[in-house]
Partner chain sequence: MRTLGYIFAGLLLGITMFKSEAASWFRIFEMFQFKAFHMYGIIGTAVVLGVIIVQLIKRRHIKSVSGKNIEFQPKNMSIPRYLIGGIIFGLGWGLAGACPGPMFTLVGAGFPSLIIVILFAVIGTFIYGLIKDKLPH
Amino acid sequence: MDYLLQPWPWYVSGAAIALVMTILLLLDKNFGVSGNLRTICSICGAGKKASFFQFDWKSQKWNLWVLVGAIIGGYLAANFMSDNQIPDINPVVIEQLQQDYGFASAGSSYLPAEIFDWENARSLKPFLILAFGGFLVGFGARYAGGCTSGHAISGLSDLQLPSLIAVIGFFLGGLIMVHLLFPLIF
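Any chance you could show this chain by itself in the form predicted on its own?
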């Protein structure tokens, strides 16, 4: 049981991902979380309003189960298989986050409470940051034809050139966010 509670080494997790992706490729399936939104909208009848949602959603039922499993697994891992470990962040980074950006929770919580605390959802600035960020993630995933998991895990394992371009774009976008936009926002 101790092995399950510890972070797994990359060679175990990587091999498990490679095994799953090999099975999906053999079954002619593509993994992706963001595609489930289209499936859910189609199930709810969005196909009556937009042709984008008119497709055989039943062929994607297995991907919905992956999503359900990820939610249940995440909940179980966070609440029953973890002692709520705080990420091991370099003390220099903690000090910089606290002094330069006002993140007093840096190094003492899993997520920055200044953004992800429900109390802050009532404040305008954190609410706008979360809402606009969520919109950009959704728009970006749709515009790119998939999210990071779909392109980086499924697309790259299938040697898809568009996925390689998308992953490069994700990394560039992350670098621009951290180094250029983040200091402007906070």
Contents of the next structure:
Amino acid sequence: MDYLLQPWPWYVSGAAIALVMTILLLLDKNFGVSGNLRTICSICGAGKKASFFQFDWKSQKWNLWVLVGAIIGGYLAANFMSDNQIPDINPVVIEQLQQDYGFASAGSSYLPAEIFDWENARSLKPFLILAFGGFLVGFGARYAGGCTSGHAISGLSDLQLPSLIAVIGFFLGGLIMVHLLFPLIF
Amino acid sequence: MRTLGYIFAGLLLGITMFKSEAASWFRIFEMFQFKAFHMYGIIGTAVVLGVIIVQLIKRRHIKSVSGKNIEFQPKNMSIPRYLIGGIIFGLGWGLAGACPGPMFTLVGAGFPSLIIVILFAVIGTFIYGLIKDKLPH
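Show the form predicted in complex with the partner chain, please, the one above being the form predicted on its own.
All chains and molecules follow, beginning with the one already shown.
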């Protein structure tokens, strides 16, 4: 039990993700979280504006239940399965974040407090970072036809070349952001 | 019964995202800096096991719980769609430090600021739907 309360090692985590995919396959479904964002658009009436959102969203209700589970899972993990879990990131990265980008919370919190703490998230710059980041994820995931779960896990597991191209894109985008744009943003 | 199965899969996903720290902005930053094996280990393990599981399902014709064949839909080939879409997604992944699963997990974990990220991810999806036909696919 103690083992479960510690941060999970990568091999346990990777196996658990493969298990999530397997459970959904056995229930006749495909693992992919970002499809829910399209479903949410449809539920909100986006079908009146674009045919892309005119589909039988009730057939996607199952995926919303996966989301409900993911939210409850986050709650249980943070409140009952860990004692203030702090990622043990590379000290070089901690120093870089503290000195170059002014993230004093690096190495002492789960998320950078400078952006994600509710008090900070309401001021302009952190808000724009959260909003713009979210926008790009939502737009890009639908453009690419899936996100990390749909392409990097489901697609690569089925040896789909389109998914490999998408995953290469994910990494290119992340590298451009972190190496080229971060020095301009922070 | 099936609904419970979906919730259980999500529950396992949420707990895993938080406990593995894949939901931590810091881990994503560290991954793009190539300064730790952690995230590569998670994705690598999931994909290697995933490939084995999918091959087993295909070769042994393993059926789903409803007794149907498990279908895998091949994706239509396109380079611009996956590459450009992927890069845009990656820019957001690097900035917000969260992909869609962890966004929801973090709300449950007690970070309401992720609601801003989710709201704008929905808006991004909506804008894509509006201009989809004008984009190279």
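All values reported here derive from a predicted model rather than from experimental measurement. Numbering follows the first chain given and starts at 1. We call the rigid core the largest set of C-alpha positions that still match within 1.5 Å between the two forms.
Annotation: Cα of residue 111 displaced by less than 2 Å between these two forms, core superposition.
After superposition on the rigid core, displacement of the C-alpha of residue 164 between these two forms stays below 2 Å.
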